[in-house]
Amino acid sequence: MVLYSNSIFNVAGVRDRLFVMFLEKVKKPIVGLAPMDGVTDAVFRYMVCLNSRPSFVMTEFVNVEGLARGAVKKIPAFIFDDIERPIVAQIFGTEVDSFYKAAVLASALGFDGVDINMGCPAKKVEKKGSGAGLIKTPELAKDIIWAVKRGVKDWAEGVTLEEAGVHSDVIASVKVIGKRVQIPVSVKTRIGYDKPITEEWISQLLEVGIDFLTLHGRTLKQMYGGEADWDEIGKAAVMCREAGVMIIGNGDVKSMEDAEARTRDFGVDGVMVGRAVMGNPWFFGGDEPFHGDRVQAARDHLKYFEKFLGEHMAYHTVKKHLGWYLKGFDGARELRAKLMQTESAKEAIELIDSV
């Protein structure tokens, strides 16, 4: 795990690699772990990759304007371990210049790719014009993609963090160890704002030469309600094939068998899975956990939280994970109730060990 001490964030060494689309090298079908705000932090991703093997993972989205203004508190979102590779840094916002700086930073931190979030439907994100709000401003969306592409290229060609304009507080908080490589740029988005406009919207994104696309089969207005429209994803798959761009479908994938079926039936290169992985780090192996596996997962999650994130995140943020793990066996409800009353990871571990 990438650790930090004395407020210095030590970045994992970057393995020597050429500019090659990492998705072209992974086993098919591609089944990745979707980014989920407040869920896919370093410990959650570590647990997933420890117990099964997604084709790739993404970080929670990180606000580029915050990074540009020196918000060091956002840096822990970029903690990762080599076990998670290939790993993609996901960023969001609206300021073109801030996206450039964030792209250079993500490159310097050794990520395998950088993804632009154009799909988050949260009101606090959308009302500022970011996330899925960018569907309404395609010209701005394209300017952002160009800025990110320029950032990863400039890093590969030798620009320093200082020259790129990365905030001095952020620079002082990271220790960069890695080689100059150009990483892929991707977009994760939805089929429309208040109605599907898949062909119109995706054609705009393909104009600027993204390396791959992840498409969620719902509009912004749908949030996560109703069913994902995979027929719309299929339309985008045809467009992406013609443009030579890889496409990952997203929405309502519930099992590995489901992932294979949707990949085959809708012509995508793979899928990304989110909610089905909550409390189920075994998902990508297709295994069904036993009672003991669930208890051990809760114990391990607490242990890794305390070791890697406890100093930087409030303990209560881990409790939802415990609730997701501990279900489906006698006494689970009572154990969950007691754990919700604990005030530290250490206390929770002791409670689990006493059961």
Ligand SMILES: Cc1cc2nc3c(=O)[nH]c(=O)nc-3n(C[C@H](O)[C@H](O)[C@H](O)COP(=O)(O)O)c2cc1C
Contents of the next structure:
Amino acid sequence: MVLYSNSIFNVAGVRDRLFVMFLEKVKKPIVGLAPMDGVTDAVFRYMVCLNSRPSFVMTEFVNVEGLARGAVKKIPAFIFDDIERPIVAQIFGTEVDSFYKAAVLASALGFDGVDINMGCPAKKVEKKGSGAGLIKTPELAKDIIWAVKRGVKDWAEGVTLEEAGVHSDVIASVKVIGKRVQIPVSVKTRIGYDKPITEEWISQLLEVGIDFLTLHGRTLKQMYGGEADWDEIGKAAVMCREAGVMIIGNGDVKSMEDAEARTRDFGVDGVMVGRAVMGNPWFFGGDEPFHGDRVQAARDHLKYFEKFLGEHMAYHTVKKHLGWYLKGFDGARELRAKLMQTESAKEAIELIDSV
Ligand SMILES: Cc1cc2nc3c(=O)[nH]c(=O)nc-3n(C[C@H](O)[C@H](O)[C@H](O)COP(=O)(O)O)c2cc1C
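Starting from the form predicted on its own shown above, please give the structure in the form predicted in complex with the ligand.
Next comes the full complex, and the chain you just saw is listed first.
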């Protein structure tokens, strides 16, 4: 596994809030890449950062209980390259102790921040009380935030992975590169469980103290349907401003112009974009790709898949990206169909080179 160091945020002695200070300095609007499980893996994030420049990125969510039990198959989700910085590790679960361990681990791996997922609506996540399920248990949500804050602080003050209780199999499979700095803690959540309870819910999160909040303007029940309610995000923005906490709005942002308009109209510090970036690593540059760029992106994605994730992930996971890149030009459909029949990245690259 390759994990890189030398972040400008990890210079020894520099204070913990550098990441947030950095984001505050970034030219407005702040436009981050939203985490998407099964989509924003190390390769796709790398592609995005090569082709345009999001203000920050997040990993796919990683289950803290799995990590605590030594499930090393979760570790590839924490692979990243320096080009992606600032990069935030996202974690989810319900066990407070496991969150503590995961926060120490994320710090040790050199992430620029750690985010707690309180927004995933997937049945298998929510029915265990994690993800957006935590909206129903604010006391547990607060205990989790405390545990993560304690984890990043303990790391900065010198705790080792062994002392923090991180599983020995996990320790054996990672390289510690994180400097002893206290990284920021954030939460990504929704506006409610079955109905919007924005003010009630967000006030609980602000009470504990977080460095920044990302708010998706849908309830859990809405999943991804309907439209994100940006008026609710606007209400949270007022609360965050009063509390001095940065807020990132999320939901249905379609373009860089849209990002700018929503930032201005709803009083947020910036936005995070998910689905509009699928197959569109050029999104943050605001330009439309040419046919040649699309073919090149497919080839590059395959190349970086082999380099970063080939030994950890099945080849077929790449095919959806190829399908998303290769559209809107003559012959795209035929090329996609042929690529779907390939059985390795090498075979797919040869096919692309031959057309
Ligand atoms: C396929 C998929 C996977 C997702 N996985 C995650 C995840 O791992 N963590 C998370 O916080 N949100 C996840 N989300 C939610 C997105 O981060 C984002 O909040 C949502 O898609 C709304 O933003 P958008 O309209 O810009 O896509 C996922 C969304 C999709 C579509």
